[in-house]
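Only one chain is shown below, in C-alpha cells, and it's the form predicted alone.
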Amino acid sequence: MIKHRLRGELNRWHSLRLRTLVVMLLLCLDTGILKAQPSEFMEIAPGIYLRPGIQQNFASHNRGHIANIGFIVGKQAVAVIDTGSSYQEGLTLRRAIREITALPIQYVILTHMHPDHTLGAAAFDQDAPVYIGHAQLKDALIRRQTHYLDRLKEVLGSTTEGTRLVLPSAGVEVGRAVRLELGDRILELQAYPTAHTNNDLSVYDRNSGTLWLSDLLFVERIPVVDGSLLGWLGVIDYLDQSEAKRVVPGHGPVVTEWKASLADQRRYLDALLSGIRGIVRQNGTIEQAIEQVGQEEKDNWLLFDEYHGRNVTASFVELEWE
C-alpha cells in the first residue's frame, strides 16, 4: 500500500513538473527568451555574419561547403558576401539573415569565380539585388559555367536542383574602389590586378574595421595559384600597408594578427618564386619542379598534397619565359 502510495506520488511530481517545464518554455518562446540562432553562423563584429567553411575539398559529404561566407547588417540594408557552392546553401544563407534581421538585402557581393564562393548566389533572385564583383569576373564566370555546373552536378547529385550561375549586374575596375551605403555603415569594394584569380575583390567595413579578402588569403590551407604567383606576390605587399584589425579569408579562421597569416602565405608563395626560377635556369622539367620545389612547406599547410602539385604547374608555365 505504502509502495502504491509513493509511486502514485512520484507519478503525479514527474507530471506536475513536466507541465511545469513546458510552461516555462512556452513563456520563453512567447516572451524572446530563446530567440533563434542562425545555425553555424557567428558574429565575428557588430553586425558581421560569419559561417565557416569547412577545410576540406569539396565533397558528397560536406555538401561543398567549403568556403567561409556571410553577411553585414547595416541600419537600412543588408550585404551578402559570397554564397556558397549551391542553390541549397545559399538558401541556408538567406534563412540565417531572416532570423537576424528583415531588412532589405541589397547587395550580394561575390569576391571571385570559384564555385564555392558563386553558386548559391540563385536564392537571393526574389530580394531582386544588385549582384556585384570584380568587372573581369562576369566573363570568367561565362567561359567556365558548364565546368562549374557539370563538377557540381557529378559531386552532389540532386542536392544542386536549382542551382545556377547568376552573372554580377555590376562591376569594380581595379583602381577605382566602390563604396556601398547600408545605412550608417559603409562597405569599401576594392578590385585587384591578377592574383589568386584574374577577378578577386575585398570588402572592407570601416565601422568595424574588418577586411574581408576572401581567397586573397588562405589561412592554414594551402594558398590556390589560379591567376598570377607574380600577381598575387605584389598585391601581399599592397595589404601589408592595411590597418585593419581582422580580416576574413576565404578559407581558414578569421585572423587579428593577420599579418601573421599574410606572412606564411608570401613563404609559401616565395618557396614556389625561388624553387621554380632555380630549376628553369638549369633548364630544368615541370616534373623536375614537382618533385622539387616547396616540399619543405609539406607540414604547414592542409590539402598540401592535393593542390601544392598544381601550383607548380601553374607557376611553372608562368616563370619559364619571364
The other form holds:
Amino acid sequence: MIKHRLRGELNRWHSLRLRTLVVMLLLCLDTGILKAQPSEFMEIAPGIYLRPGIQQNFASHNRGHIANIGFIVGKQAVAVIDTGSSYQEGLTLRRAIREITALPIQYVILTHMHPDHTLGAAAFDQDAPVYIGHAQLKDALIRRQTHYLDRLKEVLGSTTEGTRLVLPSAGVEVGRAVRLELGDRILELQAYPTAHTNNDLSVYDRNSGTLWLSDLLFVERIPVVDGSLLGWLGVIDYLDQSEAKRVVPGHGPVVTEWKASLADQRRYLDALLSGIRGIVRQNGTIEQAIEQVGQEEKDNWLLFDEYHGRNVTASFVELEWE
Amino acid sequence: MTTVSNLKHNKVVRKIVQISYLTFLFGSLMITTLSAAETDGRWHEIKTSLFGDRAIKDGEDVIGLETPYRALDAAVVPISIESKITQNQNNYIKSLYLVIDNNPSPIAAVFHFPGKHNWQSLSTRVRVNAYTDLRVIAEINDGNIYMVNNYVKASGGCSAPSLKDPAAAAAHLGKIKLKLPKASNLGDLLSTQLLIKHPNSSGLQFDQISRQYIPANFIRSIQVTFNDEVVFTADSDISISEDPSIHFGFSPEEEGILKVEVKDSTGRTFNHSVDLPNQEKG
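Same protein, different condition: the form predicted alone was shown, now please give the form predicted together with the partner chain.
Okay, now the whole complex, with that chain kicking things off.
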C-alpha cells in the first residue's frame, strides 16, 4: 500500500522536477547565466518555489540543507517561508529569489523554531522584512539560541560564519489567523496549539490551494516529537478537515494525496501513544519503552534509528502524567 | 575580589604558557590536547569544591551506573544507579553525588541517606548539554569515597536540553505523584517513582532584545519521609530534567504515611503523601 502510494508521489515529484528543470534552463538561457549545476529550486505551483531538503540528518556533507524552504511571489511582494540552517543557506535562497523577481522581500515567515528552518534568517536583514512566526516562537528561540548556534558550529564549523539568531518581529496567536497581502495573492498564517513544537505555524495560499504545513507533516522521514504527542494528534484531526489541493511538508516531497501522508504520520504517532500508555500503566521505564514501542514502524520511515528513541523518550514523560 | 581575579589571571597565563609549549611540541595536536585538558580541569575544580583533597577510589565494586551511550533526547537522559554493597546501619552510602562535567551547572544532585533502608537502586533523568563525563560519587559512612563515570554523547540535530512547552509546565506546576507497585507485602523492597511537575528551568537564557535573563525556577530540595523518618533527601539543580522523576527502592516494615516535601528556588513548597499499603491509583 505504502510503497504503491510512494511510487505515485515519486512520479509526480519527477514530473515536477522535470518542469522545474526546463523552467530553470530557460531562465538560465534568458539571463545568459549557465551554471555548472542547475538551481535546486522548483516551481511547485504558479509563483510558489521550493528548495527540497535532503532527506538526511543534519551533517557537514549536506551543509545542513535538510529542510524544505522556499518563497511565494505575489504581484507586489515576496514572502519567504523558512530560511535554512545557516546564513549561507539563507543567502542561496535570497539569490534564487533575485533570479526570479526583483519585487521586495516583505515577509520572512518562520514556521517553527528548529535551526534547519530558522538560522538562515539573517540573510534577509538587508531587505528589512517583517519576520513573522507563532506568538511563542520568540521565547522558544531565546531559550535555545546558545545550544542551536553551538551545535551548528560543531557540525558545520567556520562555513557558517555570519549565522545568528533573528527573532520574529511579529507573532501569530493560536485561533487568530493573520493574512499577508502580496498583491493579488493572500497568504493565511495559522498558529497551532503545541504539536510538533510549541510554536508551529502553517501558511495557506488561497490562489493555488497550497497548504505549507512545514514540520506539522513529515513525508517519508520519521516525524519528530518536540512538543506534545497528544497535541499533535489533535492538530492532525483538525488538519484532516482541510480541503487544500497540495501540501508542502517540512521534510519530504510535496504531496497532493496528502491525506494519506497525514494518515501515515497519525499511524506512527498512534503507535507511540498506545505502546507507551501500556508501559506506563505497568510502571515501566523509558528504557523499556525505547526497546519495545513502535518497532513495527521501523521500515516505514527514513532516519527511524536516529529519531525513534528520542520520540519515545519525549512522549513517555508526557504520557506518564495522564 | 582582587585575589580571585589575580588567581584566575595567573591561571590563564599559566594555561597560555602551557598551550604555547604544547603547540611548539605537538603542532596540530594542540586542539585535541587543549579540549582534553579543559575537560579534566573542569572535573578537577568540581572535585576540589566537593571533596577538597580527599582521595577518591575506583567505585566499580560499590556502585553501578547505567547511562545511554548517546543522549536520545538531550532534555531527558535516563540514568540508573545501583548500590553494589548490601547496606545496613554499619555500612551504608551516606551521600551520592551526581556530576555532569560539561553542563553549565555540573552538580546535578546530591542525595543523602540515613542508612536505615537498603534502597538498592535509584534512577533519575538529567539534561545533557554537550559530550560529557557523567559521574556518580558515593560517600560511605566510614568516610571512604568511591566514583564511577560514564561518557555520554550529546544528541544530534535539533534536540535541545530545554523546556518543550513552558506554558503547559507553568499550568501544572507543583503537582506530585507517587507511583508504587500495585500489590506488596510489608518488608518488600518497593520500587517507587516520585514525579514532580516542575519546569526546573535554568534561567540561563539571555534575551537579546529585553537584555534580561529568563528567571531561574528550579527545585532546590526534595525530602521523602516514612512515618516522619527520612528515607532520603536530595539537593538538586538545573541539570535535573523538567518534571523531575526519581525511582527509588524502599522497604516499609509497617503501615504508615510516605510523605514528600519539595522546595524550589522561588521559595515555594509543595507537599504530597500516600498511605501505605493503601496507595493512590497510578
